[in-house]
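In structure tokens, the next block holds one chain alone, the form predicted alone.
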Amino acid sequence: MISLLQSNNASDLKDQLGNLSEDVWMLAPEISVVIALLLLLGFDLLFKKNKEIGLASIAFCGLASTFVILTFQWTNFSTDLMIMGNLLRYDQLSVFLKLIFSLGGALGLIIAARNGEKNNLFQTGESLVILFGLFLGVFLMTMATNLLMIYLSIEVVSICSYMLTGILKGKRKAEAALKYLLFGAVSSAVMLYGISWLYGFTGTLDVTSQAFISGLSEVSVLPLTIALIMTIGGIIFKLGAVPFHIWSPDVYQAAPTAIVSIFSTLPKLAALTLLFRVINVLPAGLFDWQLILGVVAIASMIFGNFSALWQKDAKRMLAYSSIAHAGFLLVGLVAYTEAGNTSMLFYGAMYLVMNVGAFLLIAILERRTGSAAFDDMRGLGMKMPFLGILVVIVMIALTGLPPTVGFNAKLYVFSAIWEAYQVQNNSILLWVFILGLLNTVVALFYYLKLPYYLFFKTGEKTVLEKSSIPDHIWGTIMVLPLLIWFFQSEWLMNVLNSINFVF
């Protein structure tokens, strides 16, 4: 008899192996990133001196291998799997956020070569150390399906993000990073409560099992409400939304602008879809997740941008306008229709651009006058009327207006949440709506007043140095797609349309 349990379970141990050694492909692009981590790592601790070029090679070389092996795969893509033990699901939404979390972070690379962050990052290897485990997180976040996968991928993004911050040598990093700090604690240690509760009624962790979905089924309204909201809460401090948002200016003003244009767009679209992959696995009445999430997505729009009208920070600026968007985010989810969803990932993806070509020109402008305030950018586009005319670009962008795919990017969504309002009736869709529109001619003030002080504001503030070739080379790379996919934009929703949403 004991012969034959120990047969039993050789067999079995070795299926799983056998599985698991199947699952690999699919990590291939995390096994990538591992990799691309432990190069930094070794190559960092070999030489002593003069390692900018080589830190720089394996970074980009990491990035570039991580995106053709995640391209392959968007192209040989056959079916939806649930791979290491249903930890994680292997799907067509994944592979496509990784690709674009690829891309953004090379752009984010590319602004810190660009634009004097050289020395922070690529002298020694920790900062890019640490944010390739960055990278890692978010591409783990855009794959758990389990409570305690979708926890550790958070926490992992968490960590790296706080040290990030506080990495660099300074006051004020110090104390942004420390107050990052103490809100992801109390944010982790409010969703690990709720995810013993959902553990408990359930008896899974494994949101996708059926076991999980009956288990809710059983309990009562009001402890399950309470059990969702505290675990839903750990993923919206991870988009930066109202009420998890008191970190995000002083992290945007104290940290480098290259490693802030990363943590700014990888980790909301991450955890934007694990939002997307809990909500959708609920089943319908149990849970008004509707009315919460569009209170939250109200609440982050009016918040982030009457809060952006008073600032005279760029970087700080945008960090409210990063609060108002993860509301307009949200805006597609709470449809909650395939529309919905496909403009929810249009949106995400072209935020990416704007924000990160945000970033790239305001460390330009930066590096010329040694700080991002409006009142040191006076008269700066008179100067580098080129710089400042991408500028104009940028910000007309981010607020959402033609000819720019900003205009795009919000006409998709807020079509879906109309459209969701029309068959559902549901009076949160309508005020969502409302109030959306409603913030987005709010945003065109506080945006506009970065050209306003560029080209109708003088001033004596000094130019520590003079506009380049390649910085305009970069500016209008960066530039350029936003005006080409606003009459291109069908190109990228025919993609986004080809995804399956089901789960």
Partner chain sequence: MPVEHLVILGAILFCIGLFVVLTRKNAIAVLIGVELMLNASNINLVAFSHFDPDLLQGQVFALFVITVAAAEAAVALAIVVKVYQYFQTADLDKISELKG
Given for the second form:
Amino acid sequence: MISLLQSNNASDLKDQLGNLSEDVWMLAPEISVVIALLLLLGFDLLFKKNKEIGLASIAFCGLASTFVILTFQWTNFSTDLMIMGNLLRYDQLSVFLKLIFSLGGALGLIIAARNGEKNNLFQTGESLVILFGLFLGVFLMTMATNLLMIYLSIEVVSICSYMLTGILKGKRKAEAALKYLLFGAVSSAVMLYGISWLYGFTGTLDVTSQAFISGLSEVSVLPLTIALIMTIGGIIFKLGAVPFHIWSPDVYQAAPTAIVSIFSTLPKLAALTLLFRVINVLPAGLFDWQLILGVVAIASMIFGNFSALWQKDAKRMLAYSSIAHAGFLLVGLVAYTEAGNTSMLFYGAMYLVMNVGAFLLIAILERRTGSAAFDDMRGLGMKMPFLGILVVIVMIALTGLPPTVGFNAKLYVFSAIWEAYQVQNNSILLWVFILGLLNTVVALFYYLKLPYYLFFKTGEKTVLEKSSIPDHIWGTIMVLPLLIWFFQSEWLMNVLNSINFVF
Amino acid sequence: MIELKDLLAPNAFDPLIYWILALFAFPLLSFFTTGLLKDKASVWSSLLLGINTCISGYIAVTYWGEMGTSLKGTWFEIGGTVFNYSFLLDNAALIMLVIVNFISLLVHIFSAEYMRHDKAKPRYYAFLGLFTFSMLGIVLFHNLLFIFIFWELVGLSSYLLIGFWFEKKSASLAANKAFIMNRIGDLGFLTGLMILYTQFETLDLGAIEFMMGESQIEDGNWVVTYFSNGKEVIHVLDGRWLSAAGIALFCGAVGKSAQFPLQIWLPDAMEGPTPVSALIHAATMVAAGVFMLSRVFVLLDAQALEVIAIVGAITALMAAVAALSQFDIKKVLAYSTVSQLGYMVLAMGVGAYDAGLFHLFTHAFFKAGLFLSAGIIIHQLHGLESEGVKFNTQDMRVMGGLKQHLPITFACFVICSLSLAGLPGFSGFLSKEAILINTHAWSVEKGGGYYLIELMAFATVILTAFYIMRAVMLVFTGKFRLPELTGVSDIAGKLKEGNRTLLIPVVILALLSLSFAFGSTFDAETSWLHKAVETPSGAMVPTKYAAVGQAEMLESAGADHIWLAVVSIGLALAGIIAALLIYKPGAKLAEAFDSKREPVSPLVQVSFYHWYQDVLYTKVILKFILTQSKMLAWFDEKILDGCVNLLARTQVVVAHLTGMFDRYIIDGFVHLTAFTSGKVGQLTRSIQTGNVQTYILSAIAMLIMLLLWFAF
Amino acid sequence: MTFATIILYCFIGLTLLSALYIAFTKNVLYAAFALILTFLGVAGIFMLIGAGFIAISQILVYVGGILVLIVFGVMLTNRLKGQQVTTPSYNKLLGLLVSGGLLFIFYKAIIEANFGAIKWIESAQPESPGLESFGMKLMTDYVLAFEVIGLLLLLALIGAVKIAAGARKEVEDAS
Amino acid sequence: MPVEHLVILGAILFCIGLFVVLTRKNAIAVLIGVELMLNASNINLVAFSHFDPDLLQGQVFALFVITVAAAEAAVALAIVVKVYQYFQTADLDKISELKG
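Switch from the form predicted alone, shown above, to the form predicted in complex with the partner chain and output its structure.
Below, the chain from earlier opens the complete complex, with every other chain and molecule after it.
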């Protein structure tokens, strides 16, 4: 009863509330997102017709102000803090990720704006509102250090994703949304069950607390393994890695391209961060997570790459490729060194740029032909050489060949894992290294399929629409960095090197 | 003790970096901008290349010297590991620089006429720019990682240029073949890089050379000691890894420089435009492999060198034999190139670093000259084609007697041919002589079966002289066979000498094939070029694994110098005379030649089909690949179409079992028929993938498998 | 064994039995009604182990909300013309294998973990805290989560209405 | 009353839920299974929270789980209704156009 009395103590409560309201400033980016969300909602209710421009401007302004706030936070960053009653952790890692998320989100919206589909995202406010809910979710995912917050933020992202998949017209969209939802619900139930055991072992939900670590150290292997694997499983669902990857091809194929470009990047990176945070607090030697994640990484690379080989639809192919990329992202994590963390983050940031760029170009091509099937893209490159070359560059970047930044990214993660292997001498690292490299070769075949269809096959299909100047400009804006950063990856590397990963 | 960081530390600022950047910038500019120009593409990119040639000339003159100038800088740093870039401008690199730019310039000029009527001219020039850019990267960079990157880029641009006329099926097939063969070699290269990185923690060649000098072979182990970030590291690998590294790096050269057994792509690469063949597949790109070997020369130990020498000799002989019986003039030259590359590699293998590089330089000129002369012939013959008259412009069976029509081309072709054959007074003699002497010295030192290598080298001399003279005779002497073949008699009158744009580059190259261009007539040792490239001192190679010191070898064989020269000249003359006699107008073989379609005699067939290597590859390897892909397809079908399918299959089996169980035990025999049919229908539906519950099932099943694996 | 414990076991039994009924009935509506019993059983358990507020929320939200939704769902997606709303099942053996296997593993792990002997559980003095402190927790420590969940409910509401409302018209447009 | 009994109850409920999810064809029946699985976790959370009276973390968590479940169910049923409009069925084995 003493403790109860204490928390009822008026001055204590005042202190606590004071702390909370101070912490609110750290949440300024999230608040900015929520304000944008509410403005969108209000605007949507107030006006009946021709809402596109208003909605678009609110959305872009919201993201821009978020970006500005985050830049401010980044430049004025002083120290890592636990905020909102230890629910979240405010550190450079999260600020950096949110920065690139707001950029990625804006790029996704640009794709939506360029896509010009009939049931455009901007025509109704609802889908934009939900999209901003997803942004809020991924923002929280980057900061969550409390099991409750981890669960909640994943659920926010998931539920928004289900809705976004199914909200627009279409039979396939409805089907994909249902599958996504059922699969996701089971995954989150699995994760929740694991979390409930972790709580039972430790008596706390705060993964950074001492009680959590000491509590885990006392549990025997089998229950601990079950609880951790189930918990990690839920995160892996958002990461889209084996074994919780099966939903992604269906969803990617059906969902609107702009949405997919966001699905395939932001939640993945956020989930990776969560995984990173959870793993970093696990006491050494307690649980061989390197082996598990190594196996998951290898399996994802193999499943993703080999299945992608046989796809006939560009979006579905990119879905499988994103499974493979989830594996590559895990490679940096598995290395478990400073260099591994940095390279993982670099890979993540570059993956975001490459993938959003790829989806933009696919969206542009899709608008020309009316579908994303390879067969319909035959010979398009000859008709639109500039866009065709951009596609080639993006595909080369996704494969990981020079002179694109995709090469640097792969180089970093693989040299990180190789170095880690030499230090730690853990054989799973070697396997990840070897199989990862082999997979890169496999990737070459399917990534070059699209350029092959564009340039070396002749098609009779008439182009629905001429390519326009804005398409070229946006395409160039997305693709040029891939080439520039190959030579100048140093500056991003410097930014990343300045991030303090100590946990 | 050495600190790795110090070795990689950037050196003080040197204005040279601006020149180097300019060297890269102009071809790249050409690559990006020619696409915008339509008809002016040739002038514009030739201009850019001209500027580049001037710059390279200026750099070569300014920085010519003993030691070479190096430039280092940091590319990026990741978790304490430094990735740096570095350039090295020693004499070899400077000469290569000038050669690449100069020949590229000549080819640009030549192509202005040759490609005049091609619609895709801007694309062509853009690719040439890309190629020059990437080739310069290989030449200038002194870090294996960068060399590898540009190596791949060179491969890419070569692929693009071979497949330039991709509408032709044969061209795109040839491009693919070149690409695949090169990739196989690159796999080896990459392995080599990994071994080196493991041992040295860097791929900077300067640092590697230095540390190689400090490394030891102890009890068969390869030990390297140095400081990395202030901590002492001792890397110990089995000594065989050193050989493995050398051989792996050599694999890269095998791919790019078309050595046995990957050489089959080069003859096919002749599907590209002829000027491209002159630039890429004779003078520069294929030489990149040899140049790379010279860069990593200090890493090659005795075993690796032996492999290199043997492969080189085999390549030289095989290709020379194949060149004997070709009908296609470009094929003859292609096989000849492979053969000469074999010589260069052989030279590297026997430790004659200087001779190898020297031959690379001389070969660049006379082979480019040969290709461009052939280009003139093809181009002029192409001009004769019209609606009704179609023929293969590269086939020597339609030529003959062209001496009267194309006198200047004839002269140039003959000069370059004699240089190739290795007669005194021509540049080829100097370098080939140097290689032969070194090979002889090496064979004497090793003794036994190694004389076979020397024998192959000498046999190649006579074959070379023979096949090139055969080509000269068939193309230029006798009577013009085309009018007869096509039935159009006045066609001969239309054949004219090429115009100035075509002739100037060829004449320049022919003049540079004379030995006075290299400051010596008889002895390679006295040539200024030969003196400029010095073998890296043998002390850097760990002593036990070192190649036999080249100096000692040469001393022991010095006495043989004169008679070796006599023998090789004699052999070359013998080859030439034989060809003259056999193919002189009116001789039996020459008469029989134009009617011949396919070789009949089995021996000639071996030559014509290049030892059946292609057939072998198609039969064996392609079959293997096909099975492989079938296996992959099987893998995909059986395993990857999900655990889903697998689960579904298990389900079938299990359900059959339950079905049987139900049938025989529970349900008895009563509802037998109705039950089974219902069950089967249910089963067939449950096999369908795309069902979300099967997804969940397989995910959970995998999760359980993970659990079981980790917990028990 | 006290009276409360006996009641607790009764509730456990109720929960289990109704859950098993759900697993084996073919009728979706019956399953939905059995679900009410399960929820009630779980709510009873909550009540008896000192989580009164959660028990009430369970009844309000699950029975009052989710279940009504489910029943509506059943009604909307089946043409009810006198016949029973049944759902065939498949994968039975494999499902049984997987879930049974999982249960076995769980059982082993629970025995091995010996939850009763875990330090923090052993040293704790179980007691039932007041509703007041629960509310205080929600508005202080968990205020962020509270706000987020509020927003999530709003979004779900908007999304659900949008998705379901346009569905019929959309299909008519498409066909 | 040992805490293990409640944990075992949770485990059984979870597995029953999983069984329902895997075997029922009807999408709504599958949702019922998911609700069972969520309830299993809730039992664990509340049971452990019994020993955590000061912090109440388990109870708070359980409350949030209930709320999330409600949101999820609402979205799920909306999607099921939409799917039903298109496919005229709620049987999951017939809703499998996307595959491969």
